[in-house]
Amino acid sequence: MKMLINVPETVVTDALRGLAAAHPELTVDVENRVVVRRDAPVEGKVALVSGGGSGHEPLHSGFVGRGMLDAACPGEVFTSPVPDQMARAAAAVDSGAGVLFVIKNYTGDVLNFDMAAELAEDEGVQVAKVIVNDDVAVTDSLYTAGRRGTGGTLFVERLAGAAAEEGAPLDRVAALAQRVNDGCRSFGVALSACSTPAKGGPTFDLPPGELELGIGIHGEPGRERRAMMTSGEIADAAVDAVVTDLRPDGPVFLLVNGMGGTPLLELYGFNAEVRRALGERGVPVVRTLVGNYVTSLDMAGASVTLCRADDELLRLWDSPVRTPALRWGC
């Protein structure tokens, strides 16, 4: 298998050199993994922390910035930060005005989140925890107790950090974080496995011609194998999956994400069932993203999300951001 990379031991400190040396709007520890935006601490705001395992990029590093995060701190590829990495991230961004952890519910994830936040308390930080859960395909996963954390975490990372640019207070923005997360559902499928450096192959296999439906962000199974279907019927089972568990009764924000390995050709095509799928069922839309956001390394495949929307939730969203992987307003 054949990857850009120098040794699979040095992707991940190869990568935030990189992110450093592309965007000097941020300061990226590459030592101790943690990457802050340049203006922080912003005085009277509430700051919003993230992280997880490479291997999801944009997720969470190309989300620091006005608007989204605060700091983030990846992890090696498909592995969760360490505490150290968190709680130092939390120091460095805490104004007095308290932290707010943004964890997706995988259990090393969750586990390491808890015992950064005992850390920072003990020196002196306000911290408040979410969990993002978005996903319907599965419960108790490979990596999880409970449903795993996926493309809603983008829009948890993007309306809470908007709450707490606008100098809203840590438990109203903790609050809206819990409310668009509990607003929020995910179903994504694999038309390929990926690749991880360390093994330099597939880390499943799926055979020529077949598709999994439910698959998690790191390749984890998912509902049911079949033969491979068209893209009008791929977001038709998406689309069944989500809105069958979320059950909207107004307008929503839409997430039609990339896997890391399909086109934007492909994804806008896959846009366009989607809305298809979702105006049959009576679903208005009302701000779309497409493209690669949520990603599996080079896996091949697609996620939609769905968040509920309402009129604040809609005046965050299109307030000024500006991070690498999303910005508009400024």
The other form holds:
2 protein chains.
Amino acid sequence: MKMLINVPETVVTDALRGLAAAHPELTVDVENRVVVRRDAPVEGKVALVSGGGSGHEPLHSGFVGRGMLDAACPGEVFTSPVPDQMARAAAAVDSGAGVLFVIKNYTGDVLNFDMAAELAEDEGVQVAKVIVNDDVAVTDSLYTAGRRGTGGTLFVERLAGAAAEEGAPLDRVAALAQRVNDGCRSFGVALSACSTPAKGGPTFDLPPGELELGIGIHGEPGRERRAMMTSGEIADAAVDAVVTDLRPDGPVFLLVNGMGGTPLLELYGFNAEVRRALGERGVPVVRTLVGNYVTSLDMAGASVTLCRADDELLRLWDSPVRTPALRWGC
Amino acid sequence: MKMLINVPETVVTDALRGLAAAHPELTVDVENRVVVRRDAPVEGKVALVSGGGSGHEPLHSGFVGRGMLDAACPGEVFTSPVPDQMARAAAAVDSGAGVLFVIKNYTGDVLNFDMAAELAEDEGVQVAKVIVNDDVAVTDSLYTAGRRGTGGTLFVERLAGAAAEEGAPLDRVAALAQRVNDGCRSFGVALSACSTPAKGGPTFDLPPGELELGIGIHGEPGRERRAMMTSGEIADAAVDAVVTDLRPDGPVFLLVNGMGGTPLLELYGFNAEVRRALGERGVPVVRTLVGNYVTSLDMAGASVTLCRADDELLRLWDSPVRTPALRWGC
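Output the form predicted together with a further copy of the same chain next; the form predicted alone has already been displayed.
What follows is the entire complex, opening with the chain shown before.
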């Protein structure tokens, strides 16, 4: 597998150098691997810190900025960052109002953020945590006890970030993040495996003519492998899985997320089928994002995330956000 | 090659249905394949219309909105739209102030936009045209007489769109578009071929361990095929080709553009090397975009576009823009 890289060992460092060069509104500590919004710490504001393995860009570094994250800590590809990174990020962004750690539910991330919380608290930083576990495909997987955190992370980071920007205190920001997570469900499909720089080739074997339903964002196995399906059939399967679990009784936010290697032309076509499938099930959509947001390197495929919406969340969603990957209102 | 589609025949229509569902700020005529900003025609404003084959998303439909295009006409994959589409788009967005056609230099597009201009003028619409031809890799290619239009299209559409939004008359918007095009140069590299829905597999053969330098956005052959290179070596080759041709004597805008299948992690790493290469050649960068903007379906690879900047263009660049793919300031 050919990659646009120098050597596998410097992939994350090179990307951080490139992120710093492209985005003067971020402060990038390349050596310590911490990405911080340039105006942090923001006086009186609760700070949001997230992080996880690299390879899911724009998550999380592309979500740093006004109205979303205050800092992100990228680990090696598909590998948790270390507690020292997270504690360093917390110290860099805490204004005294406390820090919320947004943690995708993978065993390594959860353990390391727990240790980082202890380190930060030892330094006098007040820490709250939310664990994102929106993926309905499997309970327990290669890297997780319980459900995995995938596309729902975007909604937690955006909506809790907006609440923090408005001046909500730590307990309210944490409660809102938990509420958003509890209202999120995702289901993903892979048409191809991804290739990691370290391995140099596909991380698993997915034969021609087959797809994997319920895939994770690291190529972890899903629910089942099937003969290739149409966009409409995939939309029905994904929407069924998500709606059956979430049982929405009102409007939802919709994320039609590319895994990285599927063209935008196909993602928009898939969105048409997802909307049809939601319409047939009586689920109204208030806002839609279509694109590559929570990716798995060059994997072909897509995921569907629904997030329960209400007036408060809709107002927060529409408030100004200014990050490399999401930007409106400012 | 597995694709997230229903059948090849409905790929463009399905994508337009999905675009309409995701973006209520656009009016999408799915049957006639015309995408229009919802508030068009804007009283007294020159309108910009572009279009071309599908498969390059977000170009052009993702660039429709305030501060950029008023309308886009998507053709079939890698196939020019027809004159009737373009004339229909012009009629839909003309406020009486005239329409600028932004045309990538491919023989079919140029001929069809010429015919559309005649149709529109017969209906009393004043039309000006700019042909984008920024690709330094080859003169004449499979689909072009002269240089191809690639990443420079983004700068022409954005900067001329901003001038039109400010109320500049048609002759000034057209002159500015021409000036921007004359200050743009691009060079692209493919690590893999793209697969079209109609063909169902790669459009050309690029063996393992080789890359193609100077590729177009339809998989047209480039300058030369070489053994695989590092990100730094590719950056040097691309920057050399662009800088030798453009000979910039001041600051530039930089687009580090993914062809569709290359992960954002790699694109940011490539941006670091492009910036190094530009720094070594004494070229200052005032604004940078990194991401998939002018793509070639699922092709792996990237292109580098430089666009000469000055105070006027910088002010136009930073003015509000609100499209699916580029959005800031509003």
